[in-house]
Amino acid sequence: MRVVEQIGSRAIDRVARALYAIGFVVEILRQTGRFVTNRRATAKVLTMQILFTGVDALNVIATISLGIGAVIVIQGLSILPQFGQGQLIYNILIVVITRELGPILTALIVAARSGTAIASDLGNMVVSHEIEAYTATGINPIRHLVVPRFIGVTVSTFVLNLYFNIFGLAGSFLVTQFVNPISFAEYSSGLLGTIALVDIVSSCVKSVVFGAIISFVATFHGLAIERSSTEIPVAVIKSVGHSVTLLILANAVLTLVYYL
């Protein structure tokens, strides 16, 4: 009997937990078109909030994005041309880099920089009871302190996704003259006539949306803290957790909805 408790009182809390994370979301959704037309007062945390997800990881990105793409293709200029299927390189290059490891991949990286970082900041501000002084004073914590950091990630998740996708297709063009030298119009012209609206679409929607799924996660584990400093290393490690977990899902859900 005693089990039966437990194991109904768990399943209790977990759909409360996920309750008040959907309530959590759409609180945050709403605050959201109320910082967009009153942001004067937390633009620098918005801006703060883009620079170090955004430029701070233009380099990491870039040199990823270049090694994949050199990767793709010294493999598949080896591997086609044995079967008479040399132009498919450009359909690989397009479906590996623009639309599934561009926009994945750049997620990963904001999830493991930016997503830890939001969860340990959060964190601190409420042991240090700082979200206490906000609500005090009558300052709405969502919309000040989250809201900021879910369109900065969000925003930065897609700039740095199309950056991902140019270094990467300009990674196979250089490597391309050292394994089989080919002109830049040839090669543009090859992955121009490739490429579809769709592709674009699909890897911009993806993007953003790893990009709220990121910020939303980080946020919550961020502010379920309660007082105890021994409480952050557990919530950052369960947002870099959950943020992967619901990453890939909601990768294999979007690329299932392009096929369809």
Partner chain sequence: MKLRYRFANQAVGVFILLAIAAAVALLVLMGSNQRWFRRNYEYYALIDDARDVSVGMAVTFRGFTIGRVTSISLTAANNVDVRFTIQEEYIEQVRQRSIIQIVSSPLGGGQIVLHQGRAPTPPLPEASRIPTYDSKEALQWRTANEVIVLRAADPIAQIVAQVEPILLNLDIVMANVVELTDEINLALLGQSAGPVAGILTGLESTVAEVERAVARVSVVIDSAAAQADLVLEDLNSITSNLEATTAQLRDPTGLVPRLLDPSGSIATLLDDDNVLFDQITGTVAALDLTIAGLSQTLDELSRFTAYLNTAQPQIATLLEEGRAALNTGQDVLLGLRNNPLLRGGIPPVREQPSTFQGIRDGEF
Second form
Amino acid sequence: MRVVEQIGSRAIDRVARALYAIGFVVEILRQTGRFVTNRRATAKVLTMQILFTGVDALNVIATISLGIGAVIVIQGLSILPQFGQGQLIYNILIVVITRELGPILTALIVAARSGTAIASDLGNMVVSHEIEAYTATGINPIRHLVVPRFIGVTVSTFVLNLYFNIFGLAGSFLVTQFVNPISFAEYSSGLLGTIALVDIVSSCVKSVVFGAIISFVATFHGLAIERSSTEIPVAVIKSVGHSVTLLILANAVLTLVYYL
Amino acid sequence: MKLRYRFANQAVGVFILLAIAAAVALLVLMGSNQRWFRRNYEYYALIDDARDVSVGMAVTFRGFTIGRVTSISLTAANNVDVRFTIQEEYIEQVRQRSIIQIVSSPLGGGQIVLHQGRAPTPPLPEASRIPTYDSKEALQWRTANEVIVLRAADPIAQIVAQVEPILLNLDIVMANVVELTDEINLALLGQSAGPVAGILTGLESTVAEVERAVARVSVVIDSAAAQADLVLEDLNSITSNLEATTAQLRDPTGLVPRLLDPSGSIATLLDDDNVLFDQITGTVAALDLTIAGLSQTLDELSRFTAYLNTAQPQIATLLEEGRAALNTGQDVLLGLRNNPLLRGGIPPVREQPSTFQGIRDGEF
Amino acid sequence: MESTMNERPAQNETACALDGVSVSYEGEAVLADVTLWFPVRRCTVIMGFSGSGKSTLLKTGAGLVVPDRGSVSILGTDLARSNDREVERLRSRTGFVFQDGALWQNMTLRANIELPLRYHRPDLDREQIDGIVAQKVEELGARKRLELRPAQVSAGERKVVSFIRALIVDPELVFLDEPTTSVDGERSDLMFRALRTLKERGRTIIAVTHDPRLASQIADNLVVVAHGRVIASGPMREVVRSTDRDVVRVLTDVLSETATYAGDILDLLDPSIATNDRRPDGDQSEGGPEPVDDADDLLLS
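Cool, the form predicted on its own is there; where's the form predicted in complex with the partner chain?
Zooming out: every chain and molecule, the one shown earlier first.
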């Protein structure tokens, strides 16, 4: 009987937490609506968030995407022409860079860099009563702290994904010049002829969803801290773990939707 | 304050704007590359079988893709309605009297080839029907030379498309020739009930059949080797010769019936002031002409076979059989001419060198 | 409750009201069934031992702690029945000074002070904001250069900045949690002056303090808290003269923590003595719109 009771209480606990998280997300979205119509003093927070999450991550994203674009071209050009399917390199580039790796790698980098920062930042604020200070001043902490982080991370992930594509596709072209020189016109027309609008839309949708997931999870765990600063590292670890899990699941679901 | 913080707004602005500019540029380039902003004109064609067409198949003109198949449906009259679009910039090419031809490649994939009307006219109105290559009106326009027919980009597909019906006809021709040969052999052995005139009438129709088949072959040759006129002339002369011969033979007072009639008198041959002899020589001369013509046709066919051989071995194989059959027909006619009753001896058979190479001999 | 039960005042005479409020942390009761009214335009000081629940009482009254039971209303608005916007608007009319300052660490001191103003008063331009900030900074003797971050200045300075931040929007109701702790004498004098000015302008002040000077100089009413319960409340003089043993013990103990006063320790809380001692122009307080001594009509439960 104890076991049943335990399972029951655990399940109830889980459901309650899930409902709470959903409520949190709904609140964020509601406050986002208000933020958009009335920005006031919060615009600066948003700018800084995009600076930290987006601009500062650009070098990492650029390096990774250049490298991946290069590897795809080197591997592809060494294997595909053996089957007389050299043209497929464009499809592979688009599937790998635009549709799959671009959004998910960008999201993982953002989760690792900014998700952790947001969780520990908000956790510290809770511990040092800064959140209470916002509330006391009549500044809604969700709107002033969470919404700019949500928008900032989402926008940054979206834009970083665009940069990932730019650098990834450009990187593959640069490497092509060493392996099998073709003109830029040929490369771009091959690429542009192959890429479909749905590829771009899928990539963009993914990066937006991923950005939202990262910011929801990080702010949720950051604000879930109650009093002690020792809770902060735990919250950071949880935020990364949950982010990565949810990102992979969401990627699978979105890819599935793409092929349905 | 760090420089980075002081220019945070600018940095973020540049960061976002550059990305969006790149995305917009990509979309515009994609759009122009994939023609999002161009209008397409729709036309349709009615065909018998949807086997060789598929949605998304390219419509080509002089090797350029100018449109795509958008839908295929079965009409109430059991025709296959193929809808396809022509891109705006090529719409001027869709002149009156244009026809389409569905070309499927044995390697998979196919295309619809647009053959343009010869006379420059304003484009066909949208949603009008474009006749297919084999349709009656298309045949009419083609024979009237109102259509510019070019070889398609894929020579194999092109040839397959054109040769298929020819092969079908050749099959019939061969059957006829074999039958004819048997009949003639039997007649010469005196075992046939029917007169030679009937056999020759059969031969005439056979040759007409050949002529028609070769008329189709000629279209291929036109695009491949431009020798159709020669062949057609040859066949026309053969036909006229045969007609003349047959007319003579049909004459009840003609030579052959009497000649071959057991009750016929050999004396007549000697007593009629060379009239009969002249008739015979005339007939033989006509046969000579016919044989010469047939021989030339065989040469043409041989050359065509050689051409095809490089393109498609299977077709060559079939044509080779056809050639062999015609060869036999020639032998028969020679035999008739050299009937020991008329002349003496059969000349050595003209040997056609086999141009067929086995599939395994060549490089594929 | 235990002290003089007066009739509940009209709603517009109550700045803050707690009605049967209970709060517990992790199952431990911190406040137990507290019912309390804070009248407008008065300064009420809450006293009690450390851990008696006075900070929680203050935060609950300010709406920062949501009670497990009971209701809280601020400036006539029941918080539980208001939507976000109403609560937010309400909070722009209140200020709260935290015990530890609770300054926003990632902002400069100036940004800390400016933010409530920028948030609640979008009509003000840059120069007007600068003017208001400069004036308050002058008034309270804070450092002139406000470009440092909270971690770079002393605890006392942080407290002063926190005080300025709470007052910058000119609130009708101010909550103070130990405002003078770790603030030097000169600056706390400036704080008292600022508080007196607030009172004279008809603002309501609710303060938790151990500082007898703060209590004696500005308090009209006194609330004594012990073990999560209000054991005495009412006009200053009455409570100070209470004979209830618990109340006396609390007052004596609390005050002895901070004072080494030879005479009757409760004299420390005598407003007449304190005011006359500390303020040469003390008569000003008597001439205010609401005389402090006229405390009989103060309605406290």
